[in-house]
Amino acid sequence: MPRKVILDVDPGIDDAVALAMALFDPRLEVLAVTASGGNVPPEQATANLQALVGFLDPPRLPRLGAAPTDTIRPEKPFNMHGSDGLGGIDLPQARLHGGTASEKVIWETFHAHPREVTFLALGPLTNLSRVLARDPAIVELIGEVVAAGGTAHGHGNATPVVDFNFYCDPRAARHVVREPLAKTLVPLETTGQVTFGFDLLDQLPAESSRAGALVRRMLPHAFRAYRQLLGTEGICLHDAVALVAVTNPELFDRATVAADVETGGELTAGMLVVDRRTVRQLRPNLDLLTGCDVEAVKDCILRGVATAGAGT
């Protein structure tokens, strides 16, 4: 049976890849995929949601959900994405179903399949924490979380020590990092070590299809991104590094760990502090994704992508 699964994103680039492999990935069921502010305001990341999802045009349409638009969003460190979070592609705008608010639509999906889904974060934290807020006896229904976020060794992006989706909102990271329930985090230094060269835009779908269009037009972007604003060659796309722990969770090393992430340093906020002392005062309360098959990963994400391009 497929699994069932809800994508959170805050579409970005490696979101898009991440989605579009997803939605064409016949071992999953995306019940649903809800938007929510990170790589861009919340605007537009529903406006990008609606886009992309309209654009691919899967054979089963999830429920989309609209980001809150009520949160407070840091200033971000600088912009991987372009103007509209998709490399400046300017995507067809779509008005599909939907409208209704991320979290509304993810407290519905877990109460209809209660138990049964997995949760896949791929930007902030905001949409899940705000559920167990309005509904803290939810964690009963939920199946796993899985969230790209998080640095096992204090190695960030957003600030030396935090990774930019802890980073956009700390409290929310918090709050899902303390509930009872089965979660694992990728964290960043985990999904960066996954790696393409220039050589990976020779391996995509042809642009004849809708997902090998889409690709095309957005990863080179990236790797300008990536040369301008970080001096490397080669990009990460660690959204499509988290959905292979999903799909193929075999390729990662884990570890239990008892974390929890810090809210109120000036310099640290978003940080999660991984409790190694041999006499911890925290206990285990997640598992954290310490490595991974490289080639294997790249493989998956390879083969992903190229399944997407052959459904559309």
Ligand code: RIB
Second form
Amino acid sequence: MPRKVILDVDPGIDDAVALAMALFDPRLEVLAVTASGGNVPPEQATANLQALVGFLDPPRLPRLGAAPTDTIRPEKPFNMHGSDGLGGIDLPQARLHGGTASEKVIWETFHAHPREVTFLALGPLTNLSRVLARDPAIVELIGEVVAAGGTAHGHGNATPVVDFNFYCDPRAARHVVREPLAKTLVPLETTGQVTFGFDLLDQLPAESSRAGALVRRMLPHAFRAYRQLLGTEGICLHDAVALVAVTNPELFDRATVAADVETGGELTAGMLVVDRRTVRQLRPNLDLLTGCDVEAVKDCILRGVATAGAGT
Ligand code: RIB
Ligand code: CA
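Here we have the form predicted on its own; I need the corresponding form predicted together with this ligand.
What follows is the entire complex, opening with the chain shown before.
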């Protein structure tokens, strides 16, 4: 039976790669994809999500959620994704749904498939936090949460010690981390182990396929952004790695830890604080994926993109 998932995204180039992989992966049933602001403002995130799904034209159309527009985000320290969030490729706009709010789509999906759904968070945790606040009992209906976010040892990107997703909404990250539910974090140090060189561009599906056309137009921007903004000759696809943590968990090292999220401090708001003391107050409350088989994960990503390309 395919695994039922909700993808929560702030598209974002790496979100878009993960979305293309998931929509064509026969092991997954993508029930819904919900947008939140993060890499781009909420309205752009909603428009990008609709444009991506419209362009990819997957075999099964998921429900789509519109990003909340009343969020307050901190100043973005850098923009790796271009003015439109997708590398400036100007995808044709699409209007695939009536604009149901992400938190409503999520709430309804958990209720329609109690305890069966994996919530894969690839952006800030705002939407999930709002669902939990609106209906705390829903924690009983969530299968598990897998989130791209946090730092295992404080090696951040948005600040020296905070990853971008937790940086965007520290209170939401703390809320989710403290909830009594099965949760796995794919921290930045782990997703950042998986880097792609320029040869990636030679390994993508043909331009004639929709997924191939999408990634071939988007990814050159990522290489330029990483070189110009980070001075590196390669890119990470953090969200695609987090998706592989759902489809191929055997490729990851896992530790159950006691952790919380700091919500104060200019440098520390959003920091995942892991308590590794032998005598501690915090109880173990989440699984942290502390490492992975990098080459195997890269292979999964290349195969996932190829499968998406073969789908159209
Ligand atoms: O820090 C990487 C994360 O922040 C990824 O989800 C990327 O899309 C951005 O949202
Ligand atoms: Ca993202």
